[in-house]
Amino acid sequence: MSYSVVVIGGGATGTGTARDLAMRGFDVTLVERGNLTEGTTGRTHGHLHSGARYAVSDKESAVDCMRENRVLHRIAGHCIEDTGGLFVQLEGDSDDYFERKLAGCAECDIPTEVISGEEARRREPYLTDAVERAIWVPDGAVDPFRLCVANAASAVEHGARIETHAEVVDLVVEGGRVAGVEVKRQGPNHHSEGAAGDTETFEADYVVSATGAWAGQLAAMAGVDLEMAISKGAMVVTNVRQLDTVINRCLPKGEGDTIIPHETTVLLGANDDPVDDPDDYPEEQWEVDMMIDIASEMVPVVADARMIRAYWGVRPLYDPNPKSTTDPGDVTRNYFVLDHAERDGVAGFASVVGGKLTTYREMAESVSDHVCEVLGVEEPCRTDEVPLPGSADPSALDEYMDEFDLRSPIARRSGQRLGDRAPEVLDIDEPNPTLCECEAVTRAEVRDAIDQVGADLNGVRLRTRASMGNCQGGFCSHRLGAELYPDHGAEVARDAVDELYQERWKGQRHALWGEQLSQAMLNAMLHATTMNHDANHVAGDENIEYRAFDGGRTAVPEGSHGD
């Protein structure tokens, strides 16, 4: 018998859980109120932790991070950039803490190398002269969008159904157990099925909440009291990549003391301030300024960089002993599977809370093990062995580069993003121009993404990085919209471009000074003045009297020379 499971949440843990359960033979439906990565996953800084950050204060999390770091290198190679990381000690920083960090790493099986300040600056020339020494650790950068999409794709390959833009508005509770979910569609799903406002009920033998910071709100629908310890963090994105290594400050507690290279950019962040509502919290300018100030203590050139956007995310933390913790920085980064039958007397329902992006797979495995135990299914987890789509054979990437003569930087980046999917995406019979110059995204990649997500340019963005570079969509948004037109028509393409504009604008408004302000004004001129997107009569109800316009130049009577 195949049991049905509904997984709520389209982030890394949710898609990872859907994949795990589907691979074990369950009939899985994943529901997500927005697009994949809509919540915390899409608003992290993509730090692939070695665990060194927690090696002194939270050893259990440190061990988990190092173990999963190794697993992700095996199964998700095309989502990872192996940058390495440095914990730098600046003049005046504690010698004692430096030694405790080293000892903690050793205890947690985290490889380290102590290097001098001179060697650290040889590896990263923009580091401040105040660096006295550093600890190298196997940190890295992980693309959270690509990772999440790969998990969802694998889940679908194993029979799961992914329902995006389907918000859970209620849990179906019958006889003391959760028997399903009721969803309200926010719009068509990626199969273009359904419409905004439609409601639907998915029955299930078991329901898993992988909603992260929203777990308390979701649990309340079943009458369960679940208090999360969520906190917000601001992150700032520069327009150039000044570093190739993850940089951390070697201090006991730090906010904004991590700098992570990502594709063509560098991310600065993040602070750690508690909030009550994951959907409603202040995004304040002082947080942006603080991220820049702290990062520039380690890498002074950051202060002069052009900031292209800032964004905030909420950590899905859970504190099992809230009365013992007074500082949000002390809340454990460990994860918990909460069996609501045992904890709250509500059967058929579990929440997986806490954790980090690096440990998403282990979280998914743990909650899937729990579902198996409850339903009496004996199928082992295989997600630590089976590569995700695109990572089946990372060594084949160079062969594909040769096969498709991918030697230009743009083509090479396409190959790196696609991994072993490069042949099926890039082997086309027509021209393949670059649509997004900032991120080097070609038409073939965009069309492949449209095939996956339909007329959703934000979904295309998550899969390709198109519109995520210096111009923030200024020069490529209309090109992406044009790719929608042949199959979806003008109205759908225009709405999708507008939605992409709005999404891009959200992050820019906190970084509008200097050159980025000039870029934003240029974008406004392009989109409003040239393309008329601020007053498009086609999108409104206004009837245009075309006959009132000048009919154009008329023929000049012969013999007339004007006045």
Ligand SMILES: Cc1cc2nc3c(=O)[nH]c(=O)nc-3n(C[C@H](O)[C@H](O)[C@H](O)COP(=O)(O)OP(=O)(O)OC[C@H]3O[C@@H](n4cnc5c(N)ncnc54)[C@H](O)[C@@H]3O)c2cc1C
Given for the second form:
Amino acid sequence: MSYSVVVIGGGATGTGTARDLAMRGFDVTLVERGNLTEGTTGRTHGHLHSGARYAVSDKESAVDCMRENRVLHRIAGHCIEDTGGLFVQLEGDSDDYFERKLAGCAECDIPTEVISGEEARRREPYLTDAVERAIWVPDGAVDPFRLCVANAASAVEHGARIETHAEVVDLVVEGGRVAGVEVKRQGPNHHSEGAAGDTETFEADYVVSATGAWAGQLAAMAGVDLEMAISKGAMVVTNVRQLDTVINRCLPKGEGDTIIPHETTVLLGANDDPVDDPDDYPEEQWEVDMMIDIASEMVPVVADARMIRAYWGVRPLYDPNPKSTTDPGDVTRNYFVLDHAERDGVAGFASVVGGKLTTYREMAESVSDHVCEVLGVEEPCRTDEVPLPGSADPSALDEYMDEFDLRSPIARRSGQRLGDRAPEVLDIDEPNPTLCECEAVTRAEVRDAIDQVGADLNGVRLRTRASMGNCQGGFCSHRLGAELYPDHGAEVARDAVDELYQERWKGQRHALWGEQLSQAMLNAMLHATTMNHDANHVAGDENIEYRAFDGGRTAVPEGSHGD
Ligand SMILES: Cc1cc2nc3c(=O)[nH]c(=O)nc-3n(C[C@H](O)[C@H](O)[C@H](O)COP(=O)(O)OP(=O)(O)OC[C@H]3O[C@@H](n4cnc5c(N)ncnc54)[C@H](O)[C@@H]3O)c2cc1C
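Next block: the form predicted in complex with the named molecule, after the form predicted on its own:
Next comes the full complex, this chain leading.
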């Protein structure tokens, strides 16, 4: 008999768990209240940790990170950029800490190389002259969107059902056991089935909550008290890629001291401030300023870069000894599988909390092992060996590019994004123009994404990166909308463009000074002229005082700064 399991949450942990359980033969349904990556996974820094960051303070997490870093290279090559990372010591930074970092890395099996300040600047010319020396470590950049989608695709290949826009509004508890979930649709799923407001109950032999920062809210639906130690962090995106290596400051306490090259951009971040509600917390200008100030101590050109957007995420941390520390930076990055039968007397239900994007697969393996143990299934985990779709042979990318005459930068980017799916997606009879110039996304890729998600342009964005570059959808959003027609009606296409545009705006409004302010105004005008939108495209948002930011970020009105 095949047992049924409902996995709640469509982030990396949830999709990874759905994949793992489906590969072990379970009948899996994953429910996610929004799009895949809607939660923290879509709001991370994208740092594929080597573990060096935690090698002094949190060795268990450091070891997990390095092990999973190696696994992800095996199974998810097309989602990773092997940038390497540098922990830089600037003038005045502690020698003692530098040595402890090196010793910690050795203890955690993290390869290192100590290089001089001169060599560090040879590798990354924009580093400050104040760099005295640096430790090279195998950090990298990971694309959370592709990683999550690849896990979901693999789960589906193994028979799982993925229901997006399906919010769990209650857990069905019968005789002290969770027997299923009650779901309310927030809109059609990615197959355009169902409608907002529809409700449905999914019965299950076991329910896994992989809801990250929302795990406390889900547990409460079963009468379980689960206090999370969640904290927010802001990240700021520059318009060009000034660096090819992940840069970390080699200091004991690190807030906002990591710079990650990501596709065409660089991400600065992130602070670490406790919040109570993952859906309701302030996004403040001082956080944006702080990220820029700290990053520019290491890479001065960052201070003058054009910032194209800022975004926030909430860490799904759990402290097994609540209130043991008042500093969120000290809360462990370890993960925990909480068996609510053992912990709270509610059977058929577990939560998987804490951890990192880098360790998502191991978290999924642990909670899947737990489900097997409870249900008496003896099937081993294979997710550490079987490559994700598109990733079977990353070196095959070059061959594909030759085959399709894909030596142009645009074709190279398509090939990198698609991995071994490139032939299937790009080999089309029709012309294949570029729809998003900033991110080099062609019509074939957009069509492929629409086939997967339907009339959901944010879903297309997550799969292709269309609208995530310099112009933030100014020049491509209406072209993406046009691809929906005529399969979807004009009204659906128009709503989809509006939703995409609102989402893009959400991040830009925190970076409205200098050239980005001009770009945002140009975008508003383009939207009004190409889409004939007379109404304010930010309708429903708070009143934005554009001119408050006109003179640059130092002209932010007094009182908006945190210090
Ligand atoms: C600022 C910041 C920077 C970070 N940077 C890094 C980094 O560089 N590297 C790294 O390894 N890690 C990083 N992390 C940590 C990492 O992003 C997270 O640990 C990881 O993404 C969590 O994934 P998850 O699947 O557990 O949770 P999530 O991605 O949050 O998934 C939970 C899902 O549950 C859904 N959900 C919630 N309630 C319901 C409901 N009622 N019904 C249905 N669905 C529901 C949510 O919509 C969400 O999609 C960072 C985190 C933050 C906040």
